[in-house]
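Listed next as structure tokens is one chain, alone, in the form predicted alone.
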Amino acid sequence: MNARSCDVIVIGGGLHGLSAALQVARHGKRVVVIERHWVGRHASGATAAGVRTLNRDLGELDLSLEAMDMWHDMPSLVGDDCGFHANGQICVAETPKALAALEARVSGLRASGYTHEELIGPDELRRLLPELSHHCLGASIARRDGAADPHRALRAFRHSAEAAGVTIVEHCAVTGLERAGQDWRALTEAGAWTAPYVINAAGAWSARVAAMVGDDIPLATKSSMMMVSERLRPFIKPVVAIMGRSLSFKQSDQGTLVIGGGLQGIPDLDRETSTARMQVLAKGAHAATDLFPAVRDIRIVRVWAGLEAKTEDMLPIVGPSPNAPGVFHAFGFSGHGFELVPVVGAALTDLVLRGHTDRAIGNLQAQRLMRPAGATPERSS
């Protein structure tokens, strides 16, 4: 079989695939991105685009903090700020129990040397969120956090990748991966490509790609839903969450409210569809109006649900394949991968170019989720 040759094949044209392709290509490598549909078709095009270190799991916190520095210098990477506004992210406590939980987290972070989160009392909370309900008692805040524009980010990463020489092949599914001497051959609907390195950034379908090279990695699917309101007068700048409830609440540059935060629809991986659940969305709307009574009578003009991968421990998989030399995984971001886009691309570039990275991916290796060879699945009682 004749196959086109390059240095790196990236499977998946979402933001993580584009980021890795861009950064590898800038080191002179020939990179091909193969995307089943079109760039940003699923999770990257449906994300709320939160740029968040607040409430990050400690297992990915160091990586997230490096990513935050990169977001504050995003134009140097892609020539555009991607609509990023660092107006902070706030997690509100409505009850004494919730406030105690926030206090414990911030104290624990300080004891470990992290200072990016702080507690604020009611007066500072009202200054930052003048229209917040007065029943809220306090909050934690990460002031360098914020949110970006996902579609502007997709355009910027795509254009920068193509400018760096990356070839993007859309509407082309990868149907198999096989060894070709020291290289990997990617079999696709449009013929084959060979390369010594493969990056698996296929989002919700990444476990299927991993299985092509012998990596059995358990992976579930999320269908995160979002709502967008009619345009309103500007009244809020930070992104707001609630301790103990599902909510992400922010106002876009256009004045619309973007409301989500873990609200789940119905995913169908085989049909590649997500179905919104109106009763679940109503719970999100209820949480939003509890915090901001002034939005009780606004109109919701659009809802959507995306497809993304979810791991058992809600941490992503970033690192080399345990069974296939030259293959690297980057998936399973479990609903909070947007902020990690620049740094994961940099880590993958390190792995491709040097075989190792100093970036903090030690907690994100695939082995933590994989059963030992020959082990049988546990039976449920």
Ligand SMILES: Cc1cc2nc3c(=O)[nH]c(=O)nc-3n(C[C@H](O)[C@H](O)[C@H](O)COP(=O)(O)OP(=O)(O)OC[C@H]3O[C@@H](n4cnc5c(N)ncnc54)[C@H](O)[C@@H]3O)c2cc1C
Contents of the next structure:
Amino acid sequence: MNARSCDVIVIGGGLHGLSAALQVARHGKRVVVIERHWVGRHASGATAAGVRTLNRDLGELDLSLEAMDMWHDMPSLVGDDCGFHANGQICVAETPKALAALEARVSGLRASGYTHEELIGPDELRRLLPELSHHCLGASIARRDGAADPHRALRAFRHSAEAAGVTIVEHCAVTGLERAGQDWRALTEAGAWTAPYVINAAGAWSARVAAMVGDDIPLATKSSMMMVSERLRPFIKPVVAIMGRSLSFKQSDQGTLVIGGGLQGIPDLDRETSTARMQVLAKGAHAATDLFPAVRDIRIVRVWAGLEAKTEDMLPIVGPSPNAPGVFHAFGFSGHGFELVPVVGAALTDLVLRGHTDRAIGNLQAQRLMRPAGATPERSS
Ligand SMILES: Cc1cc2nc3c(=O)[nH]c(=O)nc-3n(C[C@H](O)[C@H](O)[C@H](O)COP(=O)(O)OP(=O)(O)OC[C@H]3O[C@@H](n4cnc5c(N)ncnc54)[C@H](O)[C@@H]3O)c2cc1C
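Alt. form predicted in complex with the ligand, vs. the form predicted alone above:
What follows is the whole complex; the chain from before opens it.
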């Protein structure tokens, strides 16, 4: 085999690139993952690793529910549970208005046949979260949700991909894509690779890769921030959010509190930096101490921010390129792509192998966001 030719080129060594590479390679395809830095350098290494169906947009709910089943069976995919604990995710209502919104959401889901979210009252809430502030009125819960360990997930997906025969090329950026007969030629800092199929899993930079094949997909950037505390005694198992406020609050296996929930820093795609904003983080800290007064005096030991692509409707793009046969996009996860990692890789595998998939990606096609030529391809917010 010519070392530079393969069946599938995956651009981006985040969890989505690795998941697709692994699952395609298991079907006997020769796959190369090309990563500008190192595996997990961006969103996948910065993620809070929440595994959540709770409050998912209906446009991606079926896909998310299939992903949840895959998380519960993760060892069969990557030989490790990735630190996933299904202790539930809970969205707390602090006011009657917030509670009414949760009730409307859950009854709407029920009317459409979904039973994965339930409403719980104050007694059940306090049983699950004994240290929760007494002002909270009730909550919605998805009991099969939970959280995983992002670095363990990266290790497991990487090792499984390599064991399946995937070649991972790090410190090598893809700088262009061009047609070479029936194939695509990926131009990189270390020469060219050719393959009939290309998967664009380049995270926050995916619109630039899409533009290389003529897809003008408007994309903004998310710069989600996280903070982590000193180690504390174990006191909370589920992941907790608040209706109407930015908070995601959980305790890791190490005892540290991991606090985020969409708080935004300052992104810079060209420099590949994401700068934390302390005043915004302070809002998250307030929300956390409002819910759990006992954590008022703990020390925050580290904060960070990651970069990820954000679409206009906050749904990802998963599917074929509208303009480039053989190219498939998987990006724009808008802050909630970790949970989707196993299923999006499976959907891309279907597309590469059979040209179609039965998985629920119908609402995630690129065309829904594309504008006539001349529109600005990328903004930051
Ligand atoms: C702080 C934070 C918290 C989050 N919390 C959650 C959560 O709790 N639950 C949840 O479900 N999701 C969460 N997410 C979102 C989730 O982490 C992401 O959706 C997911 O990791 C995206 O993976 P990816 O592989 O698409 O992107 P990335 O991991 O960003 O990978 C893309 C890769 O492409 C590479 N690349 C880019 N351009 C090129 C090029 N030209 N050539 C070669 N390589 C290139 C980059 O270097 C990068 O490594 C969070 C994200 C952040 C940042």
